[in-house]
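Shown here is one chain on its own, the form predicted on its own, set out as structure tokens.
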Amino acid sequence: MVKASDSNNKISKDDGIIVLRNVTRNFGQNIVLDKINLAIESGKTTVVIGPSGCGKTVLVKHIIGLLRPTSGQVFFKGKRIDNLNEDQLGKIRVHFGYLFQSGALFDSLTVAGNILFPIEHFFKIPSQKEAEEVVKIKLQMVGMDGFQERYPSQLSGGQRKRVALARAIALSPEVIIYDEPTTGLDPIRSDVINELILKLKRELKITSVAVTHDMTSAYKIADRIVMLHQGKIIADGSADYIRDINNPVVQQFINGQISEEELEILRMRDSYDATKLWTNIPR
């Protein structure tokens, strides 16, 4: 497993295609992100879990330079670049492919017209032909050829997903960021992402990092599941360390229980009684 060394200011492209070193992120007063150290390996998926809040997209922001540290540095290739300009950082962000939680396609255009958007906003395609077939072959990697006049509004949440994953691919990125990729569809439709993520992870040696709520996705794609707890990284490793490991707060969060403290106050009587809430209301 790759770790972040602090010990100098140099990266090289053996400590990780993404270097997070001793990264802070302040609100005010608020702390979302504490000193943290994070290597992302080449070529693998990095799972990142942990309760609403805890900084996962803190953390993804400022993977692709959407966010800049209060502390801290960011590398990406060996280069830093949590100290570039917006220009430098265009040229930055082309190697990072996108997978919005709500797909976030443009209702306005068709299939094929969102997923030539990024390709027309950086490149300039030299022939309708061959647009048609870039978009043709994005679509055939997610298995959704045949669709390309269809409008999202003519797709089912699934399809809108695995349109969206055909986008973030458009501009054949080196890295892939999935922001809850299974949220909003069945267990059936869930698998198919996460055989889609395998794939690519496969096919086309991408590095993946995914922030997800979903267990049985993360345990699915993951090489190595990061777990944030106020701010913190409380626990790394594979899916079968992370699923075994001895520590509660981890075990209450990859299991779905409620802790005691919670539980006693949703349990609490004595304050209230709900025999008189409706008694004031006219009938």
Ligand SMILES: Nc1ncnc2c1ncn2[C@@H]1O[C@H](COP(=O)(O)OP(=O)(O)OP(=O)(O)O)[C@@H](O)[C@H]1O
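Residue numbers count along the first chain shown, from 1. As the structure is a computational prediction, the values presented were derived from the model and not from experiment. Compared with the form predicted in complex with the named molecule:
- Of the candidates L155, T24, P187, S172, only S172 lies at a hinge (point where C-alphas switch from fitting one rigid part better to fitting the other better) between the two forms.
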Second form
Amino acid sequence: MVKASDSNNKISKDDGIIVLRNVTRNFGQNIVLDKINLAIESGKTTVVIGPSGCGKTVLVKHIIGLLRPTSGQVFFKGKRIDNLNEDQLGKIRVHFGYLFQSGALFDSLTVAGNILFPIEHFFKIPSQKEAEEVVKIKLQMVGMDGFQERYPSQLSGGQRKRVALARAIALSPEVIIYDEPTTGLDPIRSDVINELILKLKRELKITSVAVTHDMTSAYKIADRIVMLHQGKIIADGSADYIRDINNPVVQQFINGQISEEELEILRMRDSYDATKLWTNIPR
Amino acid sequence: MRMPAAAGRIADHLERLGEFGRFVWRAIVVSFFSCFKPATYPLIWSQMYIIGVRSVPVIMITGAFVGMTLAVQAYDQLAGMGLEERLGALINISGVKELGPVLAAVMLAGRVGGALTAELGTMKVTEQIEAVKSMGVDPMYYLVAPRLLACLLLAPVLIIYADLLCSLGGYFVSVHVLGISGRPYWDYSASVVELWDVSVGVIKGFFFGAAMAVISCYKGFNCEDGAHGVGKACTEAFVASLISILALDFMLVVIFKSIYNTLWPLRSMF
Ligand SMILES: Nc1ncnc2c1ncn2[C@@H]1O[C@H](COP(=O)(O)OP(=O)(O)OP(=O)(O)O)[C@@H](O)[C@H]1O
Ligand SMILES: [Mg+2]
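Alternative state: the form predicted in complex with the named molecule, after the form predicted on its own:
Shown next: the complete complex, the earlier chain at its head.
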């Protein structure tokens, strides 16, 4: 488990490439993360599941310092990062690729421009031809070759997501964080993305953290599944462990079942006849 | 009960002021170092095109109208004293020292500042600024520095345009409408307007441009979520830019005046 070494700003690297220790985060009165402890192992894929609005995005944003904990610490490779300034964080973030839930493509740049953005910033690309080649390879990985000159506003939601994924992996980072990589994609495309995530892990030993609602995808890519619920981690284990876990909240979530209370609310609404209101509307 | 609430609000304001101060400081430092990085030049260049070149027509029209209006307004006063020949001096000295720089800066704040805030605010709301950060790129370096440098460098140039057109507009009305002969218009202008006056106007431009750019970028970066947030940020940015332009103008006038008075005895040496 997580042990403090002599200095408060360092922990042993063996604890995991990314370690969250007692991370609490509130927005005003709203406690989104409540003393989260999580150690992520290098070279493995960790999947974070949980109901909508439970704080999955907030959790992964803490990993690269886009959000800072209200209390608690975040470590990367044994070094504390949550108290670094933006300059120092910038140097850490180069090791990460981050796929935003919304894609967050730069809408003033073309698809090719988006993918070249991180590359150009850190490397000198020798020639135009070379640049085109890199973009082509990255886009082929996500099945978007041929869209180089389009602007993000000219793409569908799923296409944007895939371009954003290509951009996140552009620098071949050590750690990739995927915030809902398969949402908005058809089942076949989703499976292509799953295969891509598996391939990156297999061939480049990339550490992945994926947030998803898609249980098919979660079972396929996960070495470990973590379930977040009301600010706490309520289940943590391999895909098989989670599938057979004896916990009603988790079971309901992974099987997509609505709870009895929620059903009750829907029944109440049913008995209320909205069409009654219409009688007064002149038609 | 009421005291703590008020104290809390004051603390809030102070905190925001501190945040703004830090933002300004970082913007200045990063912009300074960007000047030595050839990789930023294309970014600055494209901002200069958007901010500078596209503003030329607006600025020229502003300048011309200022000159023309001044001519019409001042004519009666001067004619009453039989001094209408000196119209050129009055138009040019007010245009070059005050109205040209201030009105050009105000036009820029409207045209460029609004667009800057809206652009950066939309980027903030759609997580694009976070995306820049997530790639290890400093948004100060990629987004703020090029805009700040472009405004800082181009505002003085645009002020020169405004001055020029103010002069020409004044000339047009004085000579072709009010019937003053052209020769005294230029003669009196040349004898009254010194290089110092023009320089003061242009130097003000650096300050106005920088203030407007920093305020607009700050408002964009700290914009609240949603379309409403972006709109609000734009309004606030414009109002804040306007007030700071006027306040800076006042302070600079006071400072320059004391410099002028100190240097005045030395003038004969040049
Ligand atoms: N910037 C913010 N300001 C205030 N509250 C926020 C902010 N960001 C997130 N929250 C709150 O934190 C909670 C968790 O949000 P988060 O985006 O992490 O959910 P999520 O688990 O990713 O949900 P989804 O699956 O729908 O994406 C929500 O209740 C949200 O209202
Ligand atoms: Mg989310």
